[in-house]
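A lone chain, given as structure tokens: the form predicted alone.
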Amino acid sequence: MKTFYLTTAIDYANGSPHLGHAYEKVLADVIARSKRLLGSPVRFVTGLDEHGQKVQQGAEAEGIDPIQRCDRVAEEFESMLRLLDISNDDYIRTTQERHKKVVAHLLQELHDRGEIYEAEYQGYYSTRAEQFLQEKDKVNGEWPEIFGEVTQITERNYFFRLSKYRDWLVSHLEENPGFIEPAHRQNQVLEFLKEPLNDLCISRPKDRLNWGIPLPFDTDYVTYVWFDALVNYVSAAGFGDPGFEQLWPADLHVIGKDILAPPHAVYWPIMLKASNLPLPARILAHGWWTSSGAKMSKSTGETVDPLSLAERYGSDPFRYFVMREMKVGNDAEFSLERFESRYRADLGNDLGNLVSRLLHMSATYEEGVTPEVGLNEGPEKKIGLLWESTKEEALKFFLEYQFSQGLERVFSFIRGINKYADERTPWKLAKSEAPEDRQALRTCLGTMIEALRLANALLAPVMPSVHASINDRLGLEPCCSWKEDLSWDHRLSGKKLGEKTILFPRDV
């Protein structure tokens, strides 16, 4: 069985993590454990793009040397990963040296081929963007803001013969309408690609940037940031490697809708193609967190610090609230007002409420042992079929990277558990001595269990360290396989439970 080899794009070591890295990593996150839940071999990789101007005059700036803030911007992104419980396999550095390698190697074979020409530029550059651009990229006559300032240049530079590959993708595009996501998102590179394409610089003068990889037929030049950052994919795959055809291609590729056209659907694509190399399977490309409508970030003053609020409600709240709240693919708003009033609503009401009075209930009247199930009458056919039904669509919406509609599903389950019990009334039917009602006591905690352990699976790639602490109080190890762990069986029934825990304190 291949290896399903998953990648983030790799984050701009010019700044510290916001809300859209830590979106990024999470869903990416909850693929790879999804997959491994299914049962398939997993590799998971993120990491750092750490050369280019930016980092070059930050460091300047510092008084420091490139790599020693880049050595700091790692660490903070990998606490950010550890504090997020993201499960990644790989770390990839471009400045290590299994990547420079990689780089290197593929620039001389498209040299040697005649992919790579040199040949003078007269133009525009934006040092924010590190890219050269065209009149057609003007918006009204105006740069747009995201190029900052934009000055002329007139400079020699070597160039990859992009152009020459823009109808084989449009073709490639048209013949493989899955490979972006979501579909319109593929529609907006088919639109990108009526326009003609030029031929892209790879390269950057030392005597303007010197922080990064030489080119290997001409060391005074630099690698263009672009053409460094996108090979991390099958440098970290082990490119040259005997296990290299284990992993590549990629099966997915995780990013942000604002670096889709061209660097992963133009530029990826194509380097690949001029490389002999195979394409990915498909690219999946997520929306903005915005704040009253508009794109939170670094330049405009508006981020969150997702460690701040990880720190203070735990992980998995923060999991579930960007994994519940963005529907992938499109634009979500974030508030703090909107984040507790799902970790009250959802997290604390539905699931804690019903976890602690569950243990709370079965301690007190069945001395914390799970009952056997002697009922499967109205309520119980009722419950169970709603599981199915739910395990059907939420699993459907899991495998189609949809983990909103998905946890809506799941959700919407829990609050079936609870309407369960006001139907039952476990509370009233302990004061009662009569066998019926003793025994439908018994059959509503047994039936109760049994939803919660299933609910609780479907919870695990989500919400990790929640999904082991319910399962601990169930006396179960933490779910490992959904093709065993999804059948409504009873299979607690006679074992002891925990004692009750506050899953979600209101005073934090």
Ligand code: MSP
Given for the second form:
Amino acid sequence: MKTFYLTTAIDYANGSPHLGHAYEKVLADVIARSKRLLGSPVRFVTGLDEHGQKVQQGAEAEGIDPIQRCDRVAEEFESMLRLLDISNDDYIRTTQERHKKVVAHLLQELHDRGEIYEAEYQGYYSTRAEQFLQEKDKVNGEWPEIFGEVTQITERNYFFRLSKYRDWLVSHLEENPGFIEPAHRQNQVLEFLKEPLNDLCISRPKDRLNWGIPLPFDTDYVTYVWFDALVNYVSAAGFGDPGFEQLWPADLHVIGKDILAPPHAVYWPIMLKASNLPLPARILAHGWWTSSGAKMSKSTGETVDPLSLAERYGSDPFRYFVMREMKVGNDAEFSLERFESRYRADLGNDLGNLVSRLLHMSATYEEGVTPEVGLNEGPEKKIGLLWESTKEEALKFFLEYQFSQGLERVFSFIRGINKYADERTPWKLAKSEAPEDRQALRTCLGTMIEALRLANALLAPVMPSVHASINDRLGLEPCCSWKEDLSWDHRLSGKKLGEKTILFPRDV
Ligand code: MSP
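Would you generate the structure of this protein in the form predicted in complex with the ligand, following the form predicted alone above?
Below is the whole assembly, all chains and molecules, this chain first.
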């Protein structure tokens, strides 16, 4: 079976991690964990994009070498990954030898085959965006703020023959409707391709920028950051090594909508095509976390640092919040109130209370052992059926990377378990000595425990620690296969349960 090769964007080393970076890594992690639960071998890679003018300038301002700055930022990002329980198998940094050699190799090959040529460039250049501009980039006759100072320059540079692949790319998109998700983004890329495509300048003269990978065929230049950064996906897969075909083509690139077109949806497919390498199967473009409607970044200066919520409440509530709150592909507005409300309502009241009262009742009425279920009446049939539809729908959503909707189903099942208890009223049954009431009580607790075990199996990729701790109370190891652990079979009957626990304390 081919290994499911999954990547995220590699973050810029010119800033510190924030909610946008954190969300993307959690999203990819939930996908990686879901795939593993479905039995697929997975390779999950993330990393750091370290070259470019801003990193060079930042280091100069601090009076240190760019690599020292990158090492420090890499440590910050890697500690974010640990904080959020991200299960990546690799962390690629574009300053690593394994990456630089692949960039140089691909550039040399493209140059040898005439796909890269030298020419004189005359036009506008934005230092802030590290990008050449055209008249059409002006808005109302002015350069937009994001470009900072724009100057006119004339210089010799190297160009990649992007334009020659435009028609090919259009056909590829038309023939592969699911290449970019959500589908409306694929249409946006097709719109973008209606405009003529210019060849891409892939060099920067060293006297302007030296913090980059030298062009192998002209060491007076370094490589344009996007040409360098995108190659990480093949260098991390071990391009040129024997195991490469086991990973490449990638199964999924997870990225944000701001870097879809042109980098991932235009440059990258064309770079691969021109290098005779197969294209990734799919690109998933997620939306933005916003604050008062604007894209969140480190500089928007939130009063609450969203990452500190993971430190305070634990990584799982944070993971649940971002997965539940953002519909993949759309934007979502961050607010502390929304976070606290999800924490209190979904996690505390629905899930946390279910676990604690169920363990408490089992300890009090049944000596902490999962009872045998003797009845299968209306309420049991109803909750059993609810499980079957929940499983089917939640898995379908999860497979389509629609985790918010999938989690919505799981939590509505969890509320269903609480309703089932309200219907059977075990606390009342426990007061009676009548044999039919004893049997109804045992049935009720056994049914609730089975339902909790199943709901909890579906939470495993999103809240791995909470999942493990609930399973531990049920006397189980963490779930490692959805193929084996999602059937309603009362496998816990007669098994010892653990002590009551408070999963989501109120005072944090
Ligand atoms: N270095 C490039 C990516 C190169 S990939 C070969 C880059 N870095 S970034 O640090 O600016 O962004 C990294 C990822 O975080 C991107 O996918 C971006 O969309 C995502 N986010 C950054 N801010 C975001 C939000 N406010 N919300 C959600 N994600 C956003 O781009």
